[in-house]
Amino acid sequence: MAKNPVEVEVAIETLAVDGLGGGDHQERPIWVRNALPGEVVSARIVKRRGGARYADGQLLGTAHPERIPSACQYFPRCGGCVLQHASGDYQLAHKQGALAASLKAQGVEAHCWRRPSSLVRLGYRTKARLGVRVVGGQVLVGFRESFSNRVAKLQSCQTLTPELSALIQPLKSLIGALSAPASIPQVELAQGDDARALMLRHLEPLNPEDLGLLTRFAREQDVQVILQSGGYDTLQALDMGQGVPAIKPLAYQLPEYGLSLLFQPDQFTQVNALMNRELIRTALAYLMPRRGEVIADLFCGIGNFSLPLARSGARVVGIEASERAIASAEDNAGRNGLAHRCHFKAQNLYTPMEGGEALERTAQAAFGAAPSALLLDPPRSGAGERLADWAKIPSVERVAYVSCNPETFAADARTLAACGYRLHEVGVYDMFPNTSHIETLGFFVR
């Protein structure tokens, strides 16, 4: 933070990737929240980083026609949201406009683009990660503030579900009564269609009185309390006293499918269960699985993908670098009868060990035949080196590619076309409205 704040008035000229309006001051780029190009601000600096400012933008003068009241009281202050004073249509035409310039920086052309999709704007968040302070005595929960590491001092948050939103509050309180206050860094919260749970972070042992309390919040708020020491592998369900403690999974349906998947709190899902579903239905429709083809769905994780590409009728092998994303995923295919359409395997998809010819072995010792078509969701870093080894399996000819990250999905498009791919179709789905978040699906045929 700048020791003397300093206002300057700008005339935004663009909109970043990350939503922040970008202008000129002295010479130098400026880059100011709740700001939208053709506008001019007045820009109080609060940040300075290498050459560039950053600041908190305050309309001066006429508005973008695309402005819009935010829903959220809380924005620009909170960093949970960038979008919330931009219109839905413009923030999805701001979202394909950064994708379409990562694909041109590639060199990449798509035949053809699908209508943006939008389905819900506010309470779709069923997972976060939130820090916890206290200052003066008062505990804040929240996302953390833009420019800064310090908690935004939330009572609730439209962006995630209301259940969860509603935890902010007695969360406040719970804490604040706990012994050490101040040792609780972070809470995550994750729901499922049923159920809620709370992996609460604690730098110091928690004592006889805060687990009396922490029992009285479960029991009250009806949610799931896991306490957690350090890493991941410290997760401790919370004693309640009704036998041995064990974490539960939390469970998210697939209607379209007939499906029901459990997953551990802590374990990667997509946090908008309706979009996620788009993404599913869409996928499945370019990929139009054959029954009984082989399909090689690429950084499967718990089955996302995987489930309902065998319930319509291929044979799928799933492969992800987790273990218990696989052990999973296997749980998952036998709870609803796939066990027989599904073959998961733990490997590392970043080593030489899982080329083409790896993958093919695999397909061929599971099912007899090699993989037709590939699914790939990979991490931001996107699909990596082995891409090309994947592509170029002589039986495969079709490619369905979800990606959170324009960049490396267009580095990675590159390679497909350079493998005699084309980008047949690609289409921006707003995982996270009123964010920078960028979620795409491409499909490419050979």
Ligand SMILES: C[S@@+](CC[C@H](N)C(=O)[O-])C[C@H]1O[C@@H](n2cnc3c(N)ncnc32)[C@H](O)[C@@H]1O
Second form
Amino acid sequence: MAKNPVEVEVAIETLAVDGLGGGDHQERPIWVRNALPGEVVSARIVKRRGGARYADGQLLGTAHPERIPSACQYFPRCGGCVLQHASGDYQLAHKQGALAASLKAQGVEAHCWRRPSSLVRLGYRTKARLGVRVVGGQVLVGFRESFSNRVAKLQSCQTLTPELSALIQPLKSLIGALSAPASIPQVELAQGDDARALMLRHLEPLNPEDLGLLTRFAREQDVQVILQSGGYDTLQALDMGQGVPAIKPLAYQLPEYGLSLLFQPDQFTQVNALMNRELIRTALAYLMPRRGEVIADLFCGIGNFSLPLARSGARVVGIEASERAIASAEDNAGRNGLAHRCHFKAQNLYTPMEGGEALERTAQAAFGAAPSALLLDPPRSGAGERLADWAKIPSVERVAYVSCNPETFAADARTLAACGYRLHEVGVYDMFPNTSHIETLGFFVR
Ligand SMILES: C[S@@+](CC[C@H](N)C(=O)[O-])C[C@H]1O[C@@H](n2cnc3c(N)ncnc32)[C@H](O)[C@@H]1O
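Provide the structure of the form predicted together with the named molecule, given the form predicted alone shown above.
After this comes the whole thing, all chains and molecules, with the earlier chain placed first.
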């Protein structure tokens, strides 16, 4: 056998949290895309790092009973998805298993498991950052290929909403026609309920012909084009000769609460509109806001949970690091007639500045009462070191925690348990079907 074969036969023993099938080759771990436990695959090694090998798999012999044909012709080469080869039920069981393992590792037991929630498997994704590369005169626009920095050769994408997917081909033609296609490293797409925006990163200044092409593209495709010459602070609306150019916010509705929220195309929003509604519905069913009670929505973004809480009768203190997000949250509260029930504050929640006493003071100053419940929706790094301070506020009795990272969720669940909370119910929500992303909602009661 060659010393460093490129293609090897591997028996797959496990499926890792990141969606790769795991086996051994020459007594070293090998991680294979498009492989499920119990299968034997032909693994084409595409990367070697730190003693491990990474490979693309091709099934040999009997398939795992939950293997399904990929809905996407670009899988497994395109790195946008890792689980297109597994049934939806299997993906959910796998994600729930990963969450259960994280909780077990932290010694936290859930009183009750909620059935994993899945509403839509394809065409759900309202946000994406796509790479752009020019290879041999051909423009590629897509996610990165698996295990590489190359851009996948796509004509469409099944996980993007059909409206965003439909932009991929016209974008390739547009970029190919610009004066310096190689100076466009990426585009970002964002979709609201009835409009789309495209943020075009460009490393070189665009000339008047380029701007003309972009204007025509914006009109023909009915998409807002935003230019980005550097960081996000350089975002600039394309001047289409219709008055002072300004970036137009996008909007999404939360019909159950009669709400419409505006957001800037570069701001954080949950990528899967239906699953977002399900998360809000379930978090509110857990918290059951009482009229007038004060609830703190920490890491509140543009008010995605704050406004439904306020609509349900609570008074909400929303805190979040981004001043722009707080400005949007305030604007959204005003537009929806909820300003009197919302108090928003821009604050880095990872600093000692916003411990339990500070949160109580903020709530007292805004509404004359301390919070009786918390809604947490932190970034991947988790709720941070102030969590115990907030949880120990004497008036707090319920915590709904939305998480995009089971490991930090489990570590924070342990902190909450040490503060006297029981994990009453927990479940996974398929926010990003076919990817390895795990979204969790847990409800803790003191
Ligand atoms: C997962 S998002 C949730 C946003 C919002 N709850 C929603 O549903 O749209 C996490 C939010 O935490 C904010 N954030 C990140 N680091 C933070 C920090 N250190 N302090 C406060 N907020 C932070 C981000 O700006 C982002 O809006």
